[in-house]
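In structure tokens, one chain follows: the form predicted on its own.
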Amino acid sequence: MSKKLQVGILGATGMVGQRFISLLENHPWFEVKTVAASPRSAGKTYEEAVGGRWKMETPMPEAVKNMIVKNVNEVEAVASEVDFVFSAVDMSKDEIKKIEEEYAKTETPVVSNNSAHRWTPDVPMVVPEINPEHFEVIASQKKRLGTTRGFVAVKPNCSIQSYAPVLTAWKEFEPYEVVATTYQAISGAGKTFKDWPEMNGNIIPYIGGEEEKSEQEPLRLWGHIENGEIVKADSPVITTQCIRVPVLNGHTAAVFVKFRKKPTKEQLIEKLTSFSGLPQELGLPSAPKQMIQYLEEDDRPQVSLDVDYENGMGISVGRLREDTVYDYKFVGLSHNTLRGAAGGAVLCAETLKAKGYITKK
């Protein structure tokens, strides 16, 4: 018997659920034990479940390939062979809800890649270096599902990776007022060039959706919890555009900020470049050593050059100075299925692992 953890992905088939298996393929502490898909996957093998449709730089690990895709709404089946799952199933939202908490009522812990509840109260969504804390709401959620073991836990929308954290590294200069545009990959679509050619050089100003997530959801990452819930940050005030466009890995963000405090630019590289959080002190596999980088050069950061620091899972940022009507402006990018998706939630389930959440069945 393996001392891994045993690991069921969710939704294995699509472009989320193929970066989870990629990504745990060499994994210290998991091992991918069981993959589920929707009735339609449901008893190929995983190689013939997702035929053409792989979607990633490397190639399908040999150890899923044979694999027999299982029904994911057989949620018994699925969850008596794991000792927790990743879920990135597509589903509408009220679906996902109802699924993710059938699975944590099995005494299955669910890491969700999904929005479905990030704003379920007693749910803590997490990026594991901002607010660890929040996992102490789990003891509420158990009592409300009638668990002992099972519960979900969630990450933050990909679109708020590449400003969340710094502006957490400025927190003692409070930051008040923040103006964000992203320019997103369509990755973050579970696309490629392949499957969407009208996105070649081509710009599109609407993601269904995102703009809330990218004003609202770092407010809940910044809160607090009180009577077993997570009470969201009153600030700092946060307006935003998501354009896509034609990149394929890599969200890059323009930020202007107004702070109370008016820091000096050298302060506030050295917050960044040493900001660290529990990843960093408990060594976790996934964790970057340094989470973000400043690049001194005008024209950095740079998709084709940075998105892939840190594996993925560190953040850059750039083009820091004065305005003329904000205090400061910033570049920033992130990885936005490393660290703003499957590579997330991956170090969200290591924290877990590692303050005794999610154990061996």
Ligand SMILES: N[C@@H](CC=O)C(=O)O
Given for the second form:
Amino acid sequence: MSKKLQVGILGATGMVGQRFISLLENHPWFEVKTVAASPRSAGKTYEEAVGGRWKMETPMPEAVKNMIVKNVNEVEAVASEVDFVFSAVDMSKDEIKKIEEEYAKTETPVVSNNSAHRWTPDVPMVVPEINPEHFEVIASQKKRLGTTRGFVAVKPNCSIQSYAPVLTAWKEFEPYEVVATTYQAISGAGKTFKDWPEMNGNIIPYIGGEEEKSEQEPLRLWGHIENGEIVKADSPVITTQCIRVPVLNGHTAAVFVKFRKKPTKEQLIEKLTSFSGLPQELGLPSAPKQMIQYLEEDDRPQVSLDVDYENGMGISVGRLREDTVYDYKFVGLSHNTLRGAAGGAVLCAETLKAKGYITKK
Ligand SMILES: N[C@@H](CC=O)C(=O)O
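Moving on from the form predicted on its own, kindly provide the form predicted together with this ligand as a structure.
Below, the chain from earlier opens the complete complex, with every other chain and molecule after it.
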């Protein structure tokens, strides 16, 4: 029997599900054992269920092509085969909350890309370099669910990854006011140019629900634990505008910051390039060696040159300069479906395994 942890992918046929499958091909710790999706796909081979909608740059892994897709709603049947699941299910928020807890109650840990549980007080929402200590609330969540092994853990929205790690690296200078405009790729909406031709040469200044997530979720990352629940931080105040742009992969953020203790530009760059956390300390398989790179050239970061930095798990920052209204401004770039989605969830699962929260059943 394989020593690797056996994994199920819930919502395996969608774009994030596909990204999980391609990331887990040859993963040293995790092996895809089963794939689950809507009743419409159930009973087909994975290759048939995806049809012509495989959206990854690399070919569909041979190991999953002939797997029979299970009905994601048949929780026991899926859970009995695996040690834990990644969730990228496409349902209403209430349905997602319910089904993810149903999986947890079968004693199957759930690592989710969905937003449904991001504000459930005893569900950790983690970027492993920023707040791995939030996994400690799993103990109180297990009490609530009545489980010994099962729980739900989530990762935050893709839009915040180009600036929340940067502001974290600068926390000793006490940023207190932040304005961010995000320029978000179409893959964030699960689309390519083929299935969203309207986006060719176009900009759409609206992404439903995105500004609230972009303003609030960083505060939860910087929150603390009180009585087994996460209490969000109340500073800095963040205001955002989120805009869809004609880019396939890569969310860019143009950000202005005011600090209580205004640093020099050199100090800010030093904090970025030396920033690291638990994944680097533990040498986790998906951890970038250097999480944030600073690019000196005036025309960087650029999506086409920099989005794949550190296999899409690193953040590229540039254009840091003093501002006439705010203290400083900069531009950040991150890969929205790698660091911002499936890759961020895989790194969470690796951290959970390393900390003993996910084990063989
Ligand atoms: N909601 C985002 C996806 C991030 O997870 C987007 O639409 O780009």
